[in-house]
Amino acid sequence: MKKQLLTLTLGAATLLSSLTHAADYKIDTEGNHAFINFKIQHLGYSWLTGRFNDFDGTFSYDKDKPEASTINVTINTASIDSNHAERDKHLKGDEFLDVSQFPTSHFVSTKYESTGEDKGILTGKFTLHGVTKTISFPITRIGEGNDPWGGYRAGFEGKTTLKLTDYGIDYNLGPASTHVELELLIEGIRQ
C-alpha cells in the first residue's frame, strides 16, 4: 500500500512539474531594464527618436513550449519623450496621441509562432489612439538566467512598423513620415 501511494505521489509530482514549466514574469520597468522606443523620419531628412518612459506589463514564457507564451503591456501615452518639451507637448495633443482622450495604449498577445530557436512571430491586439488592430511582428529571445540579486530573468526584443493613419493619426508630416517604427526591449523578472 505504501509503495503504491509513493508511486502515485511521485507520478502526480512528475505530471505537475511537466505542466508548470511556463513561468510568469513582470516586466522590469522599476529597475529600468525594459524600453519601448520609437523612430520616425523627420521630413525625409533625418530621424526623430524617442521613447515611452512609463509602461507596465507581464508575460508568460516556457522555452520548451514557446507557442504558449503570452504578453500584456500597457503604455502611458503621456510619458512620450522625444527629448524636446515643446515637441512632446505637440505629440501629446489632439493632432497626434490625444493623451487626454486616450491616456493609454495596450498590446495583448493572441498567438506566438516559433520560427526557429529563440525566434518567432508574435501576434496580438494593439490599441493606440482609440483604435485596435491585430498586428504581428518578429521577436527574438535575447537570453535568460539567474541575476545577481537572487532572481531569474528573461529578455526579448521585437520591432514593428505602424502606419499612423491606421490608428486615426493623420497629421501631414510629409510622404516620408507616414509610418513609425517601434522597438521593444523587454526584460522580465520571474515571479
Second form
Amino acid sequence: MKKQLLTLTLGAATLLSSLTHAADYKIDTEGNHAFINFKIQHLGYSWLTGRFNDFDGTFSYDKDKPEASTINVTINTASIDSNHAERDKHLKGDEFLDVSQFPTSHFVSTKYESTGEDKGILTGKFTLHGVTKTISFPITRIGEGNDPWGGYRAGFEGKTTLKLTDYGIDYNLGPASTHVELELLIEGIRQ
Amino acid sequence: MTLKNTAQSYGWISIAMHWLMALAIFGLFGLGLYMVELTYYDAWYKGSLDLHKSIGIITFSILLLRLFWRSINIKPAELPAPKWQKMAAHWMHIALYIVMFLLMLTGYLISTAKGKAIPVFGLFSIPALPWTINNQEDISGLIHATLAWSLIVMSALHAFAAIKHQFINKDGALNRMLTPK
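Having seen the form predicted alone, could you give me the form predicted in complex with the partner chain?
Zooming out: every chain and molecule, the one shown earlier first.
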C-alpha cells in the first residue's frame, strides 16, 4: 500500500513536471512546413524575394509559460535560392554571403517576452557572414493542435529587417537596397 | 574553291570554322575575365553577360558542326616531324576539342542551373536540361574558369607549335590553315 502510494506520488510528480515543462518541437523541414524567406528592394523600383531551402532547428514552447520559450535555428547559407542561377552564384560568392568561408548562419534565442495572447518579442543572437549580433523582433503564434497523422504541431511567424553592412556585407546595391527583410514561417512537430 | 579538306591542306570550311572559333574563344576569354569584375552599377553589368552567353552558344554550335565536318572529311597528311611531336600534336588536338566541349558545356550549366533557358541575342533560346544538381552554378562556374585558363594555355602551345613549323621547319604548317591548296 505504501509502495503503491509512493508510485502514485512519483507518477503524479512526473506528470506535473512534464506539464510545467515547455514542450520540445522539431521544425518540420522534412515535410517542408517551414520557410525562411528574404526580401530586398531592387533599385528602389520593386521587390526581389528568395529563400533558404536548407535549414534545421528546434524550439520549445508552452502557451501557459511563453517566457520559457526558446528557439535554435541553423541555416545552410549555400541553400540560398532566388530562382536565378547567376544571381545565386553571386549571392553565395565572397561579395555577399561568402558561403565557403561562412557555410552556416545561426539564430539562438536568449529571451522571449510575451506582449499579449499569441504575441511576443523574441531576442537572440543571430550570426550571419561570421558576424554575431543580438536582435529582437516580434513573433506571432499562428496556432497549434493535433495534426491528422497522430502528431502535435505548433506554428509561428516572425519578421525582422537587417542592415547588410551590420553583417559586413558592403556590396553597393544602391541606396534602396541597404536592408533585407527576413521572414520566418515555422511549424514544429512536438517530440 | 576548295571547300573540303585535301591531302595537302585544309579546305575553306575547316579553315573558316577554325579561325572563327579562335576569334570567338579569345574574345569570350577576355570578355569573361572583364565581366566578372563589373559591379551592379556598371552599365554593361547585364549586357556583357548576355553577350558572353549568346556568343558562347553560337561557338558551341560551331564546335559541334566542326566535329561533324571533321568526321566526314579526310585529314591533311601529317607533316614530317619526330614521332613524339606527331603524337603530341595529335593528342593536343583531341585535348583541345575535349576542353572546348567541356568549357562550353559548363558555361551552359551555370546559366541553366535553375532550369531557365539561355536567350541567344534575343532571337531564340536554348532550354535547360530537365534535371539540375545542387549548387550546379558554383560547381560549373569553378570548372568553367579552370577550363578557360587551360584552353588559353593549350591554344598558346598549339599556336607556338604551328609557328615553329612554319618558320623553323619551313614546312608550311600555317599555310595549310590559311588557304587551301
